[in-house]
Amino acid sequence: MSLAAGPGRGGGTGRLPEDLELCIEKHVKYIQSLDTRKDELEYWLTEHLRLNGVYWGLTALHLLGRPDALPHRETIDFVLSCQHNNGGFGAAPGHDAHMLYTVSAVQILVTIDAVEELEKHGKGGKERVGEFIASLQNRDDGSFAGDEWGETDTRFLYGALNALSLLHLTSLIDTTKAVQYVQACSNFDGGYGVSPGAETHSGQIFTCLGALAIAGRLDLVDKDRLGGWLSERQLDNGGLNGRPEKLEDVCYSWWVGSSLAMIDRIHWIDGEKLGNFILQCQDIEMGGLSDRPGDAVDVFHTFFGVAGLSLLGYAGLEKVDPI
């Protein structure tokens, strides 16, 4: 699947209707077209995100009510072609194994009910995948590296708990230590950073809350303080940003919205204004959503825009799990 931007632009026609609606069929066709653009340079420049792109597109299609819009067997075969002997997955065939791509691989296989393919055609079954993920935990502080080179990030910690919970293999890691590490990343404003002492960011808040939710420890969160910080991310045009003084971006409809949903505070933002902002980022002729109106659409923002609308209970969409 291509991560290439465009060809359309969100709201770029200048003829958006006053009563905006989600152009479901346009978005389905846009996602289906992404793997047909192999003659474009950007298709190959984004190869390092290929497996993530399949996850974003596939999940968007499920939320749009079109789970069969991508070829089932081809999807499985591509995912398995990215697996290494150590159980981990790379972004595409020939790319190094990494936590982020391994998580996407697990999510895809679970979504299309194909985990058993790891036993039939994979490299060691789901236990091998779980062992790769567990091998990346620092048993001293509970953190997780992304790969053998050792970079740590709360994204990797959340990804580990997410994938292992889907595989029913959380017993392979020290969850208590992981929770302690998340707590070490908390800040005075109620939020969380990428590592202890790092500034609060909406994306890292999602990863830390998601990890705590999977571990059953949302009781550790100062929900009112965090909810206040998150609700302040909404700007006058309805969009959400990731940090103070930054521009709005459709992807934060998910990072902020899902975080608020996990702590039962999503009603602290104006859902109608956010929904209208997301809908204004559509290309109503060629499909896809952009980060903000007028910019090129891509599958990343298409997924997070649709997921944001699902969080808001938009009619016609499947309900998304905020975790």
Given for the second form:
Amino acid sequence: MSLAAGPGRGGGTGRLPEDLELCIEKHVKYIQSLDTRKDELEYWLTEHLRLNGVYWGLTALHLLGRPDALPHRETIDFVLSCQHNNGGFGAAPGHDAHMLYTVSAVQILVTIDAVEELEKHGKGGKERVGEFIASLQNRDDGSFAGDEWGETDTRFLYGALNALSLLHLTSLIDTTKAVQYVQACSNFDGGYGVSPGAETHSGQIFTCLGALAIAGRLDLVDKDRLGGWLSERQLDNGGLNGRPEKLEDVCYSWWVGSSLAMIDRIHWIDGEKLGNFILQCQDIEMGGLSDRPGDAVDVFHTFFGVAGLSLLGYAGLEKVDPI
Amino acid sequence: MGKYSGSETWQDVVPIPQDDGGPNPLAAIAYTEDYSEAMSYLRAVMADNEKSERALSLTEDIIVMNPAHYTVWLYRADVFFALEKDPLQELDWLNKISLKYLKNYQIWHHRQLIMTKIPSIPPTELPFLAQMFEKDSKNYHVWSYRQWLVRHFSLWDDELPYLESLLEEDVRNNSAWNHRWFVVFSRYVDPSAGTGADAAAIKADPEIVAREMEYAKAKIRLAPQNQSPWNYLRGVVKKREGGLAVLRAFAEEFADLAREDEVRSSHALDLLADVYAAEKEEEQAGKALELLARKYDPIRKNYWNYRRGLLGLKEVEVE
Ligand SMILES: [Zn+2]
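Next up, the form predicted in complex with the partner chain. The previous block was the form predicted on its own.
Below, the chain from earlier opens the complete complex, with every other chain and molecule after it.
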């Protein structure tokens, strides 16, 4: 799975028609083609994200109604080749084990119904993976690190809860403390940041809400206030931004959209305008979506755009789970 | 001959070529030879857990080619600490690549690790961060690092004048507003105490609250449609006893319901809707929300209508 941008551009070369549709077949082909680009330097320079990219690509294919579009066995083999003896996964073979890629590995295996492969061909069963994740929790403040060097980020906390709940192993961690940490990341504007005191950011709101949803503690959220802030992210062109006074970007269709969906307020943004904005980011000839019209497409924004449309109930797409 | 295969220093190392893990060996990897070669030597030294000068310079070489490669950073930190290298020199090198790769976050984590080895803040540190903000004054990684730095070296007192200069340059810089909150109000909150959720409700020194209210108001007058100081102002008011009503006259400067074509700030209307509702002036509150739904923020009409619903008022039709 190449994570390199291109080859096409969102919006293509000319202006797209107003009554645009999602070119499902093109996007499926685009994602499938990503594995054939190993002769490009960018393929290797983005290796540190590989497993993550596989997850987004795979999920996009599921939403596009083509869950079998990637080769099953090869996907499993690749995932397992990224595992370390400590149970964690790196982004690709030879990369250190890290929370983000361990979460991606679990998500992929669950998506393709292959968790038992951990037992059969991995480095120990799912408990081993769970122990790696649990070992990264700071038992004093509840936060999670990405790796042994201790960088903390609410992304890691959400990832840990997500993966462990998929594996039915949340008992390995202190969920109460984790929830307290999320609370400590809440800000005066109703949003959440990457750590206590850090600026509110749509991506971090998604991770904090996702963690609270998994922990069954969405009752702690002032939904009206947060929903107000999130809906304020929509700009006149229909796109969403991540913070005040920043540019719109297709990825926030997912971060903001799914956050609003988790607190039942997705209708507070103008779905039609957002849908049109996302569709304008397609390359209707070669497939793929970009962050905004005119930029190069990539697998991440392809997922974010498709998932955003799915949240909005776009016809022909599978329904995405906001968490 | 490659840079490494042809070098005296690396004679004894057998490079380990790429194995991408899939069932098909990749015959045709054409990624640039320099990067490929350096990576094969990295695999070799990492396999040996070698902590040496040459390993350190190898990581430097790779990071310059591909700074997002997180494993190289971890290994570099490992080697750096094992050799007890000079942290100031490391910072010097980091400065250069930080200015080149603005979006990278591994750099900032590494910087934080290095900084813990330095007993007091180097005089070059804040000027360097200022240089970073000149390139992008909303860089999330740099702001997060700065918060850590302020707490670590207890730099609280000098932050406000610097922030003032940033807001003078761009009053819409939400990151700077957030940092102001951090410096003024989060200073006394222990981030590890797990009290964050209630932190917003903890009352603050009335003198500071009054000062911050006046500050936000002055900035709003410069750009009434700027949402950051309005959010800040609402947050500050929660730090005092009493409700939002204290802001009524101020908000009415920007939105007079009797002159609905002359509203200068949708945020003022939003605030007034809350003020009127709290004062049991539902009709006025409903009117402010209607103006928002119909005229001043119609893209969020469902939100404004929801707020009307909370007051028992019916939805406004917006075509
Ligand atoms: Zn994006």
